[in-house]
Each structure stands twice: as C-alpha cells, then as structure tokens.
Amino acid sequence: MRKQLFFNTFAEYIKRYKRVVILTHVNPDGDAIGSSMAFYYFLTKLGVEAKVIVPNDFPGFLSWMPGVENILIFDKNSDKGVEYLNNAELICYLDFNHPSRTGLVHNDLCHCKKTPRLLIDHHRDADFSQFEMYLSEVETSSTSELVAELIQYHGFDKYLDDNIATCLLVGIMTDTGSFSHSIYHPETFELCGKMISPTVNYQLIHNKIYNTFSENRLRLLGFCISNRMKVLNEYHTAYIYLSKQDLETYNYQVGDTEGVVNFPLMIDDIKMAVLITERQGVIRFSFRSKGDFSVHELASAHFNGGGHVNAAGGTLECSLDMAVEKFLTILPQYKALLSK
C-alpha cells in the first residue's frame, strides 16, 4: 500500500476497531518500544483502546520511557496476553513483518488467524497478503520514523505531545546508532528537529540511553574488547564472541550487549563487525557494516536472518564453536566485496 494512501485512510480505518493489540518482535529494542508506545498514545488520542504486548522483557536502559510500565510482557504474564490476543479486533505488527519473529507469542497468534492485521515496519521481505493495511518502507531509518510521519500527517499541532515525541526520538536514535547509520534522507533530521522542544530534551534522552551502564555492563564491554575481539585484517572484518558462561560471569541483563557490535567498526579499515552470542541453546549474530557492503544479504544467505544494508541479525541452532567456524568459513566468499 502506498504511503500516501495509508496516511489518507488510516484514521477512518483504525476507528472501526474498539480493541487493538500492538505487538513487537522478540527481544524488543529501542525502536520496537519507541514506535509501539508512540503508536499507542496516538491511538488513545483517536479514541481507540489499545494494549502493547512484547514477547519478552526489554533492556533496562529503556525502563524510564513514558508508559512502559503498562506494557504486557508475554513470557511473564502469558494468560493475560492470550486473553488480550483472543479479544483483539485488530492486531498491529510494529517493527517486524512475520509472526515467527514473536517468540513465545507465535503459537497463540496462529489461533487468531481470522483477526485482521495491520503492519508498520521498515524491514525487508514482508508478505503483504497477510495484512489488511500496511506501511512498509525499507529505506527509512526506523519504524519510529514511519509512526512520526503518520502522526505528522494528521497534525503535530493536534497530536504530538512530550510522551509521543520522547518515544519517537528514542526509536529513531537507537535504530540509527545515534544517527551514525541507516539515514536515507534529510527528512529524518527534520522530523527529529520538530519533536525537540524545551520540554523534550534531546541531550537528556541521549544520556538516559547511552550513559546509564551498570558496573557489570561496563566490565562486560571491556572484556569483549580485551578478550573476545578478533580482527581479521585480510577480510576487513572484526568479530566478538561471547559464551553463555561469559554472560553469566558478568551477571548479564537484557540489553547489556546492546551496541557492543559497533565498537569494532571504530577500527580504521574495518568494514564489517559481528557479535556472536550464545543464549539458551541458540547462537545469535548481530552484523554491522560500513559503506555499501550489505550485511542483510550475508545474514539472509547464511544465518536465517536479515535486516538492513548496514545492520542485520541472524541465528543458528548449534554450538558457539560451530557458529564461529561457519562464519569464518563463509568469509572468503565476501573478500572481494569487503576489500572495495
């Protein structure tokens, strides 16, 4: 659905539904929480009853955000979550485009097949046939930017408040690595400028996200760089690997490895950075790149994942050693591209 058509018809469409569930992907990040909470506040102003559900907990450095205390965390209260899903007249997918990305919620979503779906997302490879309405723009910094555009279309003067602006700024800021990547057009900065005001302090928001480390989190970061970072100059690549034991040693909390993958990219001539972590029997990959090297293509081809040109993720079900070995094995295929 074209963006303008979505904007034109959204308000009339959404008011047809009295009970709406807003759902995010598993391991929700700043964009998932920011876009979902901003969308929630917007729907509330339109007179629509909504509930935000996340599959599992979100990082502690987002716990100060307005309204997050009202988010239902599915793996902590699945009975209530199922009740909301079963009673929903519309389910909105925010910051993901496939039900398999919802972790424990996935099975219960399968029992709600007749419930209409709405999509707002910026990731690739969406199957639009499952949605009544959709707003999907790959060359957009974040889902929060899309929600900001939607609200701006209906009138910032009427609908934008401090809560919505704060949530949107968090989403855009975190999904661009503090405006260091995934910005495709100047409108991203223009939108953010319109949301900053004397009562919406960008510097304070930035500090709350990036300067509230626990001691354990900071020590884990030091360990990652000193003990677990490998630099492969031949491939202009660096990777960090963390075992389950490593995480337990530093009393890992959700969000403690957020941003770790970006540090190897600070090395001159490194074009791809990878974080490989062992969690609950699954190996998770986080990829970042500079320039036009597509980590989306690499993650999609080899690691059951994807994302964006410069930021992507993936998973494998194997041992940490096997995951690292597979990563090292496929690197020669990309040597020419990484050497450009």
Given for the second form:
Amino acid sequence: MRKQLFFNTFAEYIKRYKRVVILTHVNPDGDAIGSSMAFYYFLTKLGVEAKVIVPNDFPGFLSWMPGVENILIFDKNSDKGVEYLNNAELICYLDFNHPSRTGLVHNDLCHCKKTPRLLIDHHRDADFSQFEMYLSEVETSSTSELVAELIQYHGFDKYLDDNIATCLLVGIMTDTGSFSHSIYHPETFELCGKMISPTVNYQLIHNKIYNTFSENRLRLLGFCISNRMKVLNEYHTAYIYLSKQDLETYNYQVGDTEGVVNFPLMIDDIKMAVLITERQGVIRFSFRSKGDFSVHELASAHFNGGGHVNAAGGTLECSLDMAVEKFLTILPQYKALLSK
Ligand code: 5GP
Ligand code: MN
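Alongside the form predicted alone that was just displayed, please also present the structure of the form predicted together with guanosine-5'-monophosphate (5GP).
After this comes the whole thing, all chains and molecules, with the earlier chain placed first.
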C-alpha cells in the first residue's frame, strides 16, 4: 500500500474500530515505546480507544516517558493482556512485522487470527497479506518517523502536543544512535525540527535517555570493553561476549547492555561489531555495522534473526561457548565483503 494512500484513508479507516490494541516487539526499545505511545495519543485524539501492550518490560531509561505507566506488560499481567487481545476489533503492529517477534504474546496472537491487523513498521520482509492496512517503509529511520509523518499529514497544528513530540523524538533519536546512522533523507531532521519547541527540549530528552546510567551499568560497560572484547582485525570485526555470571556480577537490570554493541565500531577500520549475551535459556546476538555491510543478511542467514543493514539481532539455543564458536566459523565467508 502506497504511503499516500495510507495517509489519505487512515482517519476514516481507524474510526471504524472501537477497541484497538497497539502491540510492539519483545525487548521493546526507544522506537517501539516511542512510536506505540505517540500512536496511542494520536488515536485518542481521533476518538479511538486503544490499549498498548508490550511482551516484556522496557528499560529503566525509558520509564520517564509520557504515558508509559499505562502500558500493559504482558509477561507480568498476561490475563489482562489476553483479555485485551480477545476483545480487540483491530490489532496494530508497531515497529515489527512478524508475530514471531512478540515473545510470550505470540501464542495468544495466533488465537485471534481473524482480528484485522494494521502495520506501521520500517523492517524488511513484511508479509502484506496479513494486514488490512499497512505503512511499511524500509528506508526510514524509525517507526516513530512514520508515525510523525502520519500525524503531520493530519496537521501538526491540530494534533501535535508535547507528549507526542517527546515520544517521537525518543524513537527517532534512539533508532538513529542520536542521528549518527539510518538516516535516509533530510526530512528526518526537518520533522524533528518541527517537534522541538520551548517545552520539548531535545537536550533534556537526550540526557534522560543517555545520561542516567547506574554506577553498575557504567562499570559493566568498562568491563565489556576491557575484559570481554575481542578484535579480529583480519575480518574488520570486533565482538563482546557476556555470560550470565558476568551480568550477575554487575547486578544487571533490563537495558543495561543497551548501546554496548556500538562501542567496538569506534575503532578505525572495524566494520562489524557484535554483542553475544547469555540470557535465560538462549544466546542473544546484537549486530551493528558501518557502511554497506548488511548485518541483516548475516543475522537472518545464521542466527534466526534479522533487522536492518546496519543493526540487527538474532538468537541461538546453545551454550555461550558454542555460540561464539558458531560466529567464528561463519566469519570467513564474509571476509571479502568485510574487507571492501
Ligand atoms: P538490537 O540489537 O538492538 O536488539 O536490535 C537491532 C535491530 O534488529 C532492531 O531493529 C530489531 O528490531 C532487530 N532485531 C533484533 N533482534 C531480532 C530478531 O531476533 N529478529 C528480527 N527479525 N529482527 C531483530
Ligand atoms: Mn525501530
């Protein structure tokens, strides 16, 4: 569905539904929360009642965001979550496009297959046949940018307020690493410029997201770089591995490893950075790259994952040692691409 057609028909379409669920992906990040909450506020202004569901908790550095106290965290309150899903007339997917990205919600989502779906997302490989309406733009910084465009189309003067602007700025800021990557066109800056105002202070928002570490979190970052980072110059790659024990030592809290994967990319000539973390029963991979090396390709080919050209994730069900081993064995096939 073309963007303009989505914009043109959206308001009339959404008003047909009374009970709407807004759902985002597991391990929600700034864009997941920012786009979902801004969309929620927009729907409220259009007179549409919505509930926001996240599969599991979001990091503490997002807990100050407007309205997040009303988000239903599915793994803490699944009875209510199932009730919302079963009663929904429309389910909106924000910042993901495949049900397998919804963690514990996945099973219950399958039970309400007949409920119409709407998609707003910037990830690739969406199956559009699942959706009654979709706004899917891969070459866009973030889902928040798409929601910003949607609201702008209906009139910033009428619909933009401080809560919406704050949520959208958080989403765009976090998905672009503070405007350092994933920017495809100047409109990203123009939209942000329109959302900043005397009462929506970009620097204050930036501080709340990036400068609110606990002492443990900063020490964990230091430990990752000093003790757990391996640099493979031959492959222009650096990776960091973290065991469950390492996380316990630093009293790990949700979100504490957010951003760690970006640091190895600060080394000149390193094109790919990887964070390999032992989590509850699985190994999580986080990939980042500079330039046109696609970590999405690598994550989807070998690590049951995907994402974007420069940022992707995946999982393996094995030990940490085996996960690192697997990563090392696939590297040679990417040597030429990484050396470009
Ligand atoms: P992160 O490394 O921050 O967890 O994820 C980076 C990007 O990859 C995000 O845009 C996220 O949506 C995507 N991503 C992370 N994990 C997965 C996964 O398991 N599957 C897919 N398809 N995308 C993922
Ligand atoms: Mn996103």
